[in-house]
Each structure stands twice: as structure tokens, then as C-alpha cells.
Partner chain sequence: MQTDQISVSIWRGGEDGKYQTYRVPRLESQTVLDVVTYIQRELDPSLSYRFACRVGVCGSCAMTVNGKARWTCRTHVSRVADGGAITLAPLRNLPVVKDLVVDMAVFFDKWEKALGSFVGDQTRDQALAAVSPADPRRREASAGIECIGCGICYATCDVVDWNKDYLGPAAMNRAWTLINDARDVARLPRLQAIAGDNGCLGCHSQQGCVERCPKSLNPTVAIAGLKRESMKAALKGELS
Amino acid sequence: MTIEFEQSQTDVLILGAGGAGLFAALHASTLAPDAHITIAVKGLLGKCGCTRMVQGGFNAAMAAEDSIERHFMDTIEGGKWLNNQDLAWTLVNEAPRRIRELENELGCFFDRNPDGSLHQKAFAGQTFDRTVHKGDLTGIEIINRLAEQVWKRGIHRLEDHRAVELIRSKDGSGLAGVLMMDMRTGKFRLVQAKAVLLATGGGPTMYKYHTPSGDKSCDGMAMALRAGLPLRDMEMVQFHPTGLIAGPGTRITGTIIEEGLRGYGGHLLGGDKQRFMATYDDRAERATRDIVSRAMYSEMRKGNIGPNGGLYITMKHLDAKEVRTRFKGMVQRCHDCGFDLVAGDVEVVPTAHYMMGGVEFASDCQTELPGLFAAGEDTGGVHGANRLGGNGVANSTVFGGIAGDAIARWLPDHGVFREPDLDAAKAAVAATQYPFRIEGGHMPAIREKLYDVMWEDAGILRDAGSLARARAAVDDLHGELMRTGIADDNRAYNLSWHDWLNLESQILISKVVIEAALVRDDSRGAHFREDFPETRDLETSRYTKATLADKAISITTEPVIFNRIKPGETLLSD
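Write the structure of the given chain, one chain only, in the form predicted on its own.
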């Protein structure tokens, strides 16, 4: 096999074009206007990724009655005291600044109250209504404005380009660049960069029901793991309580019916059309996502389900005009799928939504690999064991901006083009082309098996037995994938090839989720062990840390540093 790839250079290479990547590009170009900045994205800039799909909104302590400290306490308590407190403090402090930047500098129009102040709606798990939004289409508003500015500034783009591997320098001292694939041709390119930002997004798309866009397959986390970087809190996979069930054979199934519906007063119903949440939590439908998802899954296991195996959300007891006005996007989406959100019942299911775990990083977004920065859902530590609704897009935009600033300040003293390890790049090309060297097979069957085993045995409810089954099954699926090739040798837009690569990343990260879940023998936030249902030892909390060496996953634990607040304490005077 001929190993060929082009080589090019850019000062800053940003992997991903969601909120984190675009904000980083804008901030870096402002502070370092002479730097050559390139954004690489699997699809088209502004048209793909998960930030664009955000419906609910952006948490920020903007109201006079709210406070940074209150937002921080909600975030830490929601995260069950596993958060990196410096990262959480950075999030809540910078969120109001980012809202003002979005409005005053980038031109976002968020909803307002009659007196002109920002309208902030209720989201579950918070003690104050602090979610800034644009109806229920907040993500589109943010991404459109960010993309416009990126286009205006002439920042370079590599669209339809897939990141394949992080390539270290020949001497191993840092990151030299990234091996990319031009999906339009199937050809490879080694992009050398002084600094790289990993902002590809996470996306738990290995589960039967999931919300992220189709281009999300955990590639960033998989590349980081293979490059020797540790991942923390990988057992913490968040399930959003209300994913739409639109029937079999459609990608609409699993997409979110947004949390603001429950915050506004929507009711969850079982298959018997009766409310059930009050039997699980005093907050009923406004409990945190992990609690609501477990309650729903428990009802489903009892057989209290609708015709498609899910439960229902209903708004018909509320003012119809207000529902249509406040949730225009949701009303239309449900209508397109044959449901009446205003006057009927919409069938829903808990859906894999967000990965709280990811690459370990510092408050300035640096990782332990010199030259590599990370921001957004590729990173771990901000949310601990459970992310509050509305803290996700805040995380991406806050740390994306910080990453852009940090990279611009880092470049003058530390930014150099390191000599790449060309042997490692060639090995990565060969590994990526591996499925063309074996007989063609049937990948959809592997994908469906992965969906089922992760949903049933490593999903909302877990125990040692189910996780052991998941471990064995995913190992078998990895072996099956390695025996499954691609019959069509055409490399240009070969979707079967990309499906194969997606599965490779999803299987690796599934293994990490399972191994971390086996090590955590108590229940915290999104991680619930039926054989260890209690949350223990908050005062001596430890987070999991996954590494990869010689193709073997190792899980260790590290103590959580309570450097701002300890369990049982509060920053609030009242």
C-alpha cells in the first residue's frame, strides 16, 4: 500500500466549528490578527455540530436577584461534588460576560421582558430562572452570528475534513499537528500547527436513543486517548429525559423535546396517561435530568409505556397561546412528526445527550500535551457527575473564548512548528485505510448491536453484571468490526468508510465508559449503580481517570480538590 499525504502549515488549527471552535477562532484573531488561523470541520461551517441544535438556552447570572455564587452552588450540587471547582467557577463568572458579548458585539437577539431586561426561563435543577434564550431556537441564533463573523474575518476553513490522528513531534516533546482526511477526495493531509484546539464535541452516539448530530462519533476523545492524554469522569453520560420517538427508521427519534417545557409546567405521563414523577422526587418534573431519566426508565421497565415503547409529555393543561409563542420550534417539530404538542400527548424517551467526561484540561484550556488546547464537550471536569440544562452552551462559548485568548497569548513565546513524527503519520494513514484491505461486510448490524448493548447494559441503570456483559459484548463488536471491510474502494465521500471510522471511535469510547463505570462503585449524578444505589463519601470524593497504553484501558482515581467549597458548606449567606 502506498502511504501518501500532503503537508501544510497554519499557526492555529481548530478542530470543530461549534460554539467552542468558532468563539476560539474569533478571540484568537482579535488578539493575534497576524496569525494564520484555520478551522477544520467534518461538514460545512455553520451547518453542522451540536451547538446549532441547542434549543433551551444559556445559563448566566444576569438578574439582580441572582448571583454568581448561586449559579456556582447549583452547578456544584448538580454535579454531586465531582466538579473541578476552578473550572466551574470560571464557567459561572464568565457566562454573563459571554452573554453581553453575544448580544453587543456579535448581534444575537435574545428574548426580552416587557421592561427590556433579558427574559430568563426556568430549567430543571436550578434555584433561579437564569436561562437566557431565543425562543427554543437559541443555538441557531448563536451559531449563525458566530459563523457570520468568521466568514467576515476571512478565517481559513477546511470543510469536509475529518481529523484522523494527533501527531506528536519527532522528539515527543509536544504536538506537531493533525493528520486530516479530505472527505471529498479521500486523500490525507498532515497539517502542522503551532497550536491545536480540540473542540470536536463529544456526543454519546453509541446509545440506541441519542440527541447529537450524525457527525458526532467521539473522534476527539478517541484521538486524545490514543495520543496518551487522560480522560476523566467518563462514566458520566447524561441522558436527557425527553427525546422524541418518531417511530423506527428515522433519525428524528432521540432528538430533544426541550427541557424548558418541563420548566414551564409540562407534565410527564406514563403509558396509562397518569403523572408519576412525584413518586420519585418532590420536585416532580423539575428534578435534575439524571433523576427524571431514571424515573422514566423505571416506568418503562415496569411496562407502563406507549405504543412505541416510550412515555409522554403533555402541555395541554397550559395556556395554548403561550405554549405556541414560547415553544414555536418545538410545536413545529412535533407537528412535523405527527404530534400535537399544544393539545395532545407527545411520546418521548430518555435519550443520550451529553458526556460530562473528557480530556483533562486547565482553566486556560491547556492540556498536558504542549501545543494542544481543549474546550467544550471534549473536556471533563466542568460539570462533574451531572450537567445542568443551560450549562452546556455556556461551557462551549465560555471556554472557547478563553482558549482563543490563551492561544493568542501563548503563540509569541511558545508557538513553534515542531518537526512531526512522519512514521506516526504514515502508521495513522495505514490504520485508517485498514478496512479496504479486508473483505467487505455488513456494518449496520454492528452499529445496531452497539446501540442495544450500551442502552440496555451501560445506560441509565447499571450494575456489575450488566457492565460485565457490556464489556464482553463491546469487545466482541470490536473484533467483529476488525473483520469487517469495505467493498467499495472509491475513497471520495465513501460514507461506508466514515461509518467504519465512526464505529471505531464509538467502540473505543464505549469501552472507556464501561471500565470507568465498573470502577465507580457508588451512584453519582448520571451514573447509577443498582447494586450500589447510595451516594457515598462526598467529603472524600474521587474522580475516575482513564488512560490507554498498548491498547489496554487503565482506570485510576484521583481526589477531588475542594478548594472553594466543601460538601455541607455554601457560598450563600441566605
Contents of the next structure:
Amino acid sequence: MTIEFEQSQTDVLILGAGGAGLFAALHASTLAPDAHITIAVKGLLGKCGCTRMVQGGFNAAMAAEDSIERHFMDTIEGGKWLNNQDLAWTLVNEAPRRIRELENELGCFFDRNPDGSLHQKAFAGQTFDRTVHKGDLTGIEIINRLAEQVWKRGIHRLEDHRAVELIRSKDGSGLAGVLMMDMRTGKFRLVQAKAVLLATGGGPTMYKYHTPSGDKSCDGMAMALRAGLPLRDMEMVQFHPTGLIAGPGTRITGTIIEEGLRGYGGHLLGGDKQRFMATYDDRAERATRDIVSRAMYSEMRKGNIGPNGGLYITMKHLDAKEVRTRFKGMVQRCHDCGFDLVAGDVEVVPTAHYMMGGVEFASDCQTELPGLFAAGEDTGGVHGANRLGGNGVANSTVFGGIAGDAIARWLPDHGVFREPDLDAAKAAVAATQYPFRIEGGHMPAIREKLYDVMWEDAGILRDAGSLARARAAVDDLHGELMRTGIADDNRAYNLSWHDWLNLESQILISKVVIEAALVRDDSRGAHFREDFPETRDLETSRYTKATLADKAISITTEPVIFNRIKPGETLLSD
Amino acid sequence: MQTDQISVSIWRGGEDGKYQTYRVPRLESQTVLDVVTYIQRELDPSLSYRFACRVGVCGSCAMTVNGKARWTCRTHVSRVADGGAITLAPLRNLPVVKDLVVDMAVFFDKWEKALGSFVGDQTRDQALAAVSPADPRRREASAGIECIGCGICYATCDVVDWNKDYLGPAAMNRAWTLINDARDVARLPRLQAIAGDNGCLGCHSQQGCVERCPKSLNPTVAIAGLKRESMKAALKGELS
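Now the other one: the form predicted together with its partner chain, given that the block above is the form predicted on its own.
Zooming out: every chain and molecule, the one shown earlier first.
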């Protein structure tokens, strides 16, 4: 008899090592110093996830003239009143303390004014300059400093480890642990834990053009859904207007070049090399992300495109020296990839950037499954229908820290090793090994088709017809994936196996996005229905809630609770 | 000269292994990471490599490209293809997991051994320190702070090759940024941690790290700074 998996135990298992996972590890180890804490990540600690990729910065009401209430109102207005108001309130309240913790306790150094005080910059959609930053590489500073502190604490690391399935207790009453795979060997291990934090990051990587890190493939959301948890607001996928496009053969396609270029005066040009934004919005290139993305998509649909199917951004009418100085990182990045951002036209395309939706969770990061906590982009409700630039890293770090605190406080009274459902673990091992039993098929073609379907029929502009096409096409792709195998010659660091598993997660979550988008028959925030272009009454707003049962996704809607403020009201006195 | 195809020789296996050669179509926009991806997706699904961010932020995808350590996501094929040929190997000075994947644990352990993490005496309930960006020490710290921990300097350093206990350029570069951080309170323990032949005295100023750093940082200058400061502290008897 072969042993299907080894077993081990840890008090706290954290899945993901971005801003949420690392903060949770630090906070849990501070409040529960005797707890055995393990952090698992698909690559190397400190190098995965999207917190590291943050360019813009971190919103926090730190200035005397700013206020928590103002940040809250901006977040709710930006979210088109779909936010869970308690979550948004927690975000804005905790953000300044998290900045002080990052600086005073962890060693981040954010940009200063000449007098030594903190510099905070303007960012779209906000009524106050509150974005804390470190140049245009804020995320590197945050994750480097967090990773160092995690190394120092001796927190147990499972690097190059993939989380495969959340395993409930035998009696089904709670979470018993997580089935993991050591990617370096391809072997399985059931890690029993008293508490598990889901912090793998979402990441809309099922779209043809996408910004997130390559390790992200919606695994956390897929595992949560399969474990019976509801996902909310899944139709809300944010597109950023300016991703590089250089053909399907390069991984650079989809990666972001920053918003500040448009703010500084950069022009967007069609394939005909003419500006077009002024016909869509008075602010032209400086309109908000959603408006610019929709305008660009419309131009692309008209066929006004460049050789790779995109449009252009150009800075060549601006002072070259200034562009080089202000956007050093972006100029260098483009140069390395063969593009001239200073004197040329760089081909760009709107690119899928962030998922506002995710696992439903409470302000203390508990989910409805006892023993499972969640934080960061795996969760939904904080941002509503649209996320403000600068609220993403605030979300991951604020709620990661809260999760660590909450888990440490929860352990003494509730922390037990539940007896795992070993049959469920065995079934998950069998499902993960499934592609080794199949021969034939061509996986890269499935991925490319999924990219196209999601981009064309479930992307920036949608209607009932396109979403119905997407539903049928993604169902077909799932069937095709199940007929596509992997050679079982060497399971160690077998990226093709992981590509298959990534695709399985991406397909499941694509289906959820499509179903939620079909149910939301109005347009708001990131979700635009061409057949329902208006926003319905805000007072009766409802949010979508997706669940999985017997392999079928069902969507219900729930009323948004306006427990802090109602549409039309404000918390601001002036 | 641009040809239609490139010939790519890649290290296959662990510490023991051999090179295997593939023919890859040449594209206009094509990085070395794209070449590796093409081989894994279309020619040999068993090829192993590591990457994450795709844009030079995470430092996961560094490899040895035609004998030199480079990040591969930002290395355009046109700049390295030598007569239409590329040879790829895992980073030097780190244990090979498989093919192009290395185990970086020792690199991060040394970062910690050099006390490469901040020690402050303020808390989250206190205001931020007022530090002028023009302050000379802050400028010194800022000059080295954008390290992404890709390990390229470590793989290039001959001293690491000779002395497995040598802390290496990246760890000491981080230590130097902390020595210059006015908010940090672990100056002496840090100088003790980086003193000696496994630390700053081990550096022979060959500057391979400076030449290869994709972020244009200068660890040699940082290490020289550490030598100076630890010498001063030793003369004052602070390191004993």
C-alpha cells in the first residue's frame, strides 16, 4: 500500500506570504509567542503575491487636516455603496496605525517632505492627498521589511508549497487542516492546524491581459468555495488602463505601467495615432480607471488598434529629461523590454488588476467555517464595487495584522486539533493526481482560450448575450481540461502539473465571475452591463453571493446593510 | 544578427546533470524568461524554473545566462543571444533543487545573520520620526534600499564561492542601510555581526556585485563603509 500523504501539526497555518500573510504571522507570534506558526507559500517567502508589486502607495488618514471619516467616505463612494461598511470602517481606522507600525517597529521608511514629515500624495478618487509611498516601488519596501522580521522570528516556513484543499473535521463542524503539496518533491502532506488563515491573494489571472504575479491563480477562492464558503461581489473585477502589450509570446504582456503617466500629461492614442479620450470624458486621459478602460476597450472594438491589438501611450510631447527623472522605474522597465517610453509610442491595453470580490468574512477575519480566517485579496466586501488605488495594500496589511491578533486571542478557548476527514484528504490527493491518468491534449491552448473568452465576453463590457457565450465556452474548456493530461515522468517541481492545477482554479472562479455578472443586472463600479447601463437605486443595493453545491454554482443576493451611513448622507461636517 | 530561431542549452537535473539543447522561435519582444516558458509549455513540460512577478520586482527568476547571473524577466533576448545561442544554468553558489531552480534559504539565513532587520525603540502608537530626506546618513541608506533580494550579487561573488560562510554582498548591503538608519538601535550588535573574515573583512573589492546588480546598487561601497565603521568601533573597544 502506498502512503498517500504524510501528516504533521502546527498551531497556526498561514496560506500566502504577501502583506496579509506576513503581517498575520508577525502579529500572531507577538500575541501567542508559544504557538507553533507555519507560513506556506507557492514560491519563496517575500517574493510572491502582489503586495510586493505595489507601485502607488498606501492610503492612510495621517494628516491633521484629513480624517478617518473622510477616508471612509471616499472608500464608500468609490465602492458605489456596495461595501460592507464595518469592513471599510475597520480598514480606514486601522490604516494609520499600520503605517506607524511599518515605520516604527518594522523599519519601513516612506517618502518624506523636506522638513522630515511624511509625504502623502494625491491618488485618483480621493478628496485628500493621503497616499503614503516610497517612490513608485512602495511594495518592495513593505515586503522586504516584513520578510526580514519573519525570518528573524524563526517562524516555520513551507516555501515552494502549494495548498491543495481545505480539509474539514470528520464531523464536518470545523476546519481540521490543509492538504499541501511540496512542489520540490511533488509529495503530499496533510498539515493539521488549530487555525488556518487564507491569504493567498485573488488575482484575475484568467483574463488575456492581467497584472498580478504569476503565482496567483485564484487557488484560495477556489478552495474556499469547494469547502462550502460563500464568495461575494465576484462580478467586480477591476481593470487598469495601461498594461504593456507585446504579443501572447511574452510574459511582459499585461504588466502595468503606472497611472502617474496619464496624470502627468501622457496621451493615449489609437492605432491611427490620434487622441480619442476627449470624446469619452471631459477629463480626457485623466478620467478614472474604469472610464478610461471602457473607452480604450471601445476603441479596440472599433478596430482602431496597433500591431499587437492595443492602443498607445506616449510621453514624447513632454520634456524628455523630466519624464526620465520622474518615471525612472517605468522608463527602465520599458527599455529593458525593448520599448521607448520617453520618445516613442508604447503599445498598451487595459489589464485585469484586482478582484474586489472574495470570501465573506467578519471584521475580525473569521469566516463561517470555524478555524478558518481570511484576509487580503481572497476576501470580499471591503472595497464594494471598486477599489481605490492605495486601498489594496492597506487592505492586505490591515486585515493581515487583525487576523494574526484574532487568531492569537482565539487559540486559548477554541484552538483544538480537530480530527481530519481522511477520506476527504484522500479524495483531494486523487483529484490532484488526476491529470497523470490522462493522455493527450494541449494545455497552453486551453489557457489561451480561457484568456480570450474572459477578456471578450466577461470583461470590461458585458451583456446577457456575451455572458451566456462565456458560460458555455468556459464549461467546454473545463471539459477540455479534464481530457488533457500530464506525463507522469517526474513530479518534482513539475510546473506543467501546477499549470494544470492553476487552470482548474482559474476556470472554477471564472465560472463564478460569469454567474455573478449575469445576476447583477445593473452597472456600477467595475461592472458594466451594456444591456443595463444605469445604476439602480443605491438605497436598495444588494450584493451577490456565490456558493458551490454538487458542482453547481448558485448565486443569491443579499441587501447591503447601511449601518453607518446611508446613500445621500455624509459623515463629514463641511 | 536576428535569426528565426535561437539555440538554447539548459542545465537539466540537480547538482549532477547535463545540458540539453532546444530550438526556440525568435520573437521581436522576447525575454529570457519567455524562452524558458516556451520550452516548458511547448517542447518539454518537465522543465523547472521559478518566477513570480514578471517585471523585475520579486527577484525569483534569476539564472546564469551565458555565464553571467541575470534576472531573466527583464533580460531581452537581443541583448544576450550570442550568435543566436543562449546557455542557461541555475545561479551559482546556491544548492540546485532541479534544473534552473535553486534553494535560496542560505541566502536569506545570511541576511538575518548580518542582523539585516530593523530594531527600533518606538511603537505603532507613537508618531513617525522626522527624518530629512537630505540628511547625509539617510541618503546613504536610501542609496542601497531598493535591493530586491534576487541573489545575483551572491551568485557572482567569488568570495562566496571560496568561503561558504561569507555573508555576501546583499546581506551586508542591507546591514549598511540599517547602520545609516537614524531610527535603528542595534548598531553595535550589527557591527559585531558583520565584523571579521566572514563579514566585511572578507570582501576583496572585486566588484562583481556592482557590475551585475540589476538595480545598479553598489554593495562594495556599502561593505567599505562597514569596514570603516567596524574599525572605528573596534578602536574604541566597542566590539570586544
